[in-house]
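Below you'll find only one chain, the form predicted on its own, shown as structure tokens.
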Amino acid sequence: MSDSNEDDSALPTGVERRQFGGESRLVTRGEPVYGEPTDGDWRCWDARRSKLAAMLEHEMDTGLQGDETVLYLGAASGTTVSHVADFSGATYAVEFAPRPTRDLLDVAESRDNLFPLLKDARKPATYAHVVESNVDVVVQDVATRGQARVACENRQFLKDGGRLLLAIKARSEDVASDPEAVFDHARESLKEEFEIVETRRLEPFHTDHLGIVAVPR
């Protein structure tokens, strides 16, 4: 591996671009989690396995600077949230399914700032007593119907001026509908609680996904 000459000034502190096998890749510094390529303490952050990494690859205006307090909704087994915890402050990881939560607990063992929560992101009242108020960032990757509604219901945790970084999966909303129609409906639903800063399709990394950056109204 060699350092890349690419400008990474738009990336949060703790995230860099480096060359692996002649390809520029995002990297964070932390314990490996999912068999990702590593060199020393650096581990590749695979945008094909992470919607947030895809948003960074597309240079979306995430507002991430590093050391933020993060509420991560839909943490699964910890692929993306492990990278987030590598460069963030306190990171609350909400996951509904018990099996991936067990893997998430293993990921958290080497990350003192990562707090797994076996909870349903559609029911924020069940973890409101644990998650501190006024978090800097809400990251959401929840494969369920009503993804925009989930974001609106979790608005309560986000500080004024904070950021919502949301990945909408069209097929989780309606497998039969045109993805653009699904995305339009999600944008309209978000406007109840958020002002949208930027949207972008996440191809080629993720098919029929829309990345959304928004701020609370």
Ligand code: SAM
Given for the second form:
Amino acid sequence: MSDSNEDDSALPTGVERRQFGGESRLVTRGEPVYGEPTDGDWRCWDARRSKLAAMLEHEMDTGLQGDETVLYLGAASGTTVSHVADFSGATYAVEFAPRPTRDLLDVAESRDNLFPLLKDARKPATYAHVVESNVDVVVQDVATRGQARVACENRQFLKDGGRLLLAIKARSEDVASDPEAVFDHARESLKEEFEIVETRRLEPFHTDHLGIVAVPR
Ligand code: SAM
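For comparison with the form predicted on its own, please write out the form predicted in complex with ligand SAM.
Entire complex below, previous chain first.
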């Protein structure tokens, strides 16, 4: 791996773009989690395994600077949220399936700013007493029906001027519909609570996914 960074001015502090095995890769610094390539403290952040990394690869206007407080919805076993915790402040990770949450607890062992919560993101009242209000960023990747509604229900945690970084998986809403129709509907539903800053399809990293950056109204 090269010691010199490439142009990473659009990346949050703590995320770099480095030559790794002859390829330019995003990296964060932390304990490895999912068998990702490492060099010293640096670990590759694979955009094919992470919608947020795909949004950064596409240079979307995430507004991430590093050190933000984050509410992450749909943490699974911690692939993406482990990287987020590497460059953020307090990171609350909501996941409703017990099995991946057990893995997530292991990931949190080496990250004292990562707080796994076995909770349903459709029921924010069940974790409102734990998650601080006024987080800087909500990241959402739940890949389940009603993705825009989940985002709207969790708007209460986001400070004014904060950002929603959302991945919408078309097939999770309706396998039969045209993805563009699903995305139009999601954008429309979000307008209740958010103003959309930018949207972008996440190909070639994720098929039929839309990345959305939005700010609360
Ligand atoms: N974001 C993860 C990553 O990049 O490492 C992958 C997330 S996976 C696509 C979607 C996850 O959301 C699954 O683990 C699923 O159990 C979880 N999920 C779906 N609906 C949820 C809900 N209502 N509340 C909490 N988690 C949910």
